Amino acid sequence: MKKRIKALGALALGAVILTASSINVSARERSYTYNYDYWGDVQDSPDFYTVTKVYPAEAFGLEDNFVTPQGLFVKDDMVYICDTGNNRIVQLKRTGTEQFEVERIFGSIQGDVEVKDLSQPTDIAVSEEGDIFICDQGNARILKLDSDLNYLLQFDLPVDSTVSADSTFKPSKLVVDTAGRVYCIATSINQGLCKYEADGTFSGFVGATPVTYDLVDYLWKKFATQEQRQRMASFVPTAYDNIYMDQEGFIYACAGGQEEEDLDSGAADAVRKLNLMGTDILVQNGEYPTYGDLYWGEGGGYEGPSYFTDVTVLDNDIYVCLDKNRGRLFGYDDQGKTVFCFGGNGNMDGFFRQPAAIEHMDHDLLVLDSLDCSITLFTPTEFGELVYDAIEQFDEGDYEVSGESWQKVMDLDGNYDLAYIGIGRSLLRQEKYKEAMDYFELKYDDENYSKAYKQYRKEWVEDHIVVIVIVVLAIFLIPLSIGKVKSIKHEIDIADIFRF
């Protein structure tokens, strides 16, 4: 086994060297894609995604370049880009693996409404029926349009006792559910997501992040005077940065800029999965919380935890978070285990200057860079596709096939923990408990190991029940019979009839 792993290690090393040389970057300490193992050590990994192409505005045949684009939305083969600085929205249609064609560009709407021009649109969403929802931030409204851009409805500042009526409404991000309800994040509103019913009425806040504060601040506040207290920072929930609605209707919300201590202690989450009640139901079964990079030391001018600025959820429940701080992408599976980490800040393809939004088209990823004013299209490599295949096959119940796919993944990268656990889970489903245990033990997966071991133990006991009964009986009977024999012998020894 050991030899085999060594061979695999060599293979993985070979793969890393190959990818590193093909990207042709000198003196890089770490491969472009990496992963965290059980110990939290960085393990180089074959590339999970490669850049297919980087698209500036010219690539789509647009005359004027994007200016600080903020929002990105994908529906089927349509891509919507909120070109915030130019007050317009660009709708593209994907016509080939690398080709996008401009479907339409619009900066104004039609219909019975006073202000027809868009002003700094920050996000867009399209409902199942084809209605378009736009965060028209400059005009302090959320617009609901039909597919031909006719005005239908608008959503205004929430009417609530906690929101001052004369404050400006600055919606920044929104999602729409299947029933046409709108959830939006608005700047300076931190009570959670603003929820609007389909008819435009505000119906409350959902899913505020738990308030975190440290004890010292709390005690200070207790003893402070009224004036002092007003000057201190108040304990308020962190506002979300972005939201995404997955295919099942759960909202993934990410909140960057959390305090390091809060992330460490688990008081704050970088990304949350909200159900209808607004409670966090994200599964965190990984060895480490889903907050991106594990090491926050200073390096290359960047320090502090990852700042998740957007999240997207693939159809196989893998969610990808976009880190604005170090320009990286982090993929997590439905158990909260790290699937991949890659990226960085820089000017090369596959690196970012100020990533703002992420979306996915099937397995492909689109990342919008608001400073570079471009969109980067990532496509999974053979390695990435294999991992996705394995996960999807397992979800569909093809456990045997999934195990084979994971085996192929392992052949490409022997340091990939998920592959071992994947093979183990596949073996477990095939009732090969002993082999499954070996795989789980290699990657310290005690939960799954225990599941396999429980079955293995049960099987073993059932197979050896006769031996067990005999051994148990022997343990009791042999000392008992020895004692009996001895006492009989003793009685014989002291018996009168043998006395002379």
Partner chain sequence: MIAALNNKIDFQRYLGSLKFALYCITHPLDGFWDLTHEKRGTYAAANTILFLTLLIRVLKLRYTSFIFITVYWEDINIFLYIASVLFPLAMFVIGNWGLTTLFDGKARLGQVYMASCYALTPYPLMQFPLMIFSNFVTVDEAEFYSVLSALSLVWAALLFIAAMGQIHEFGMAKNILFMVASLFAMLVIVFILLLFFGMISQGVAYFISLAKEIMFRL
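How about the form predicted on its own, since we already have the form predicted in complex with its partner chain?
Nothing else is written out below except the one chain.
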């Protein structure tokens, strides 16, 4: 991983931000979205998304404003908002490009359960069957309800030797798989995700992050007294901040608050992709790790690396991470290459005061701001749709069409690295290896260049096999023939001498 000169990077990114806040609207539009090139330099980019509308509670006809909303979930055309401070769930239905209507609002449940009122709900999920799962944090439980809000089941504090029975169960985020299993993040539990079977039985922890520690602290702890050890920090896994389950059943988990050194060295991951065994299988073939901004300048009250507080995954495997530190959104493709970066802190449309959750509806993005108490709807621009078209066409096997879409992307932004790589990959699949090599070489894509070169070399050998065989035979046969001729001539000369 190339060394990053953070001071220079901070100046470069600062210039982008200053331009973004310029009074000149056209200048702001040019620099609102940015990207990083092969060398790690900040490159302005055409806007990938545009703000369609910002929705406070009154936009939905609600009399009471949202209070510290924490959770957001999308199911088909339904949007569920966890209005945490008001102890309620607001369910919206999308009826148009910009229109949302209140479907229902509920703060209590029905059925055979002692506590019927919700208390500080922080997250919600809806299964394929329509069952509703709620992190009812104030009541120390996870609820399972049917579509009519009837109580079905309750998930309580994990029964495990590593969890004190006196602990208070504070579930914060959850996902549900197709079998009805629940995976949740619970405050104060850092062994990984709490996994519950469909019948409510706790079945263990999965996906604990690797433990990182300083060698000096480790050695000191080895020789410290019992009293000193109690005062020292324990070496424990990092707790996750949020999780999302994609359409294939993989769990994307983000963990903010990582140490700068651990992120820069690769010892910690800001986002992980977990399989059923809890193993991280996230592909990171980009030039830089998937941890948001590469440069961490100080100023404006913000410092340190990006803090990923939520993640959502589109059907085309583009995953978008929400940075609550600087209010930005970072999109990555399935290879870990940066697709877009945009956003910021502020009161203008497209900026945030305290982003808490992100979701998607097709290609549109929804971002929940817990301090501004609003939802921002982002819609892809022409540039963004072209990029998505190119990616999806490639995934569907339309390589030639994908290459044409990438060419249109390049026409709009000649500095967009993914366009060159996308054209190269399309040419590679069309078996135009030499042309593919040229595009990969332009953007220093060594891995794909090697693939194209290997196929080009094989193709060249197959096309010239006759010439190669003739040359090889010539190399071996000509010297043998010359030697044989000389031998025969020598024998003739000797025979002539003895004749006379």
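Residue numbers count along the first chain shown, from 1. Values in this document were obtained by computation on a predicted structure and should not be read as measured data.
The smaller of the two rigid parts turns by 13° against the larger between the two forms, as judged from C-alpha superpositions.
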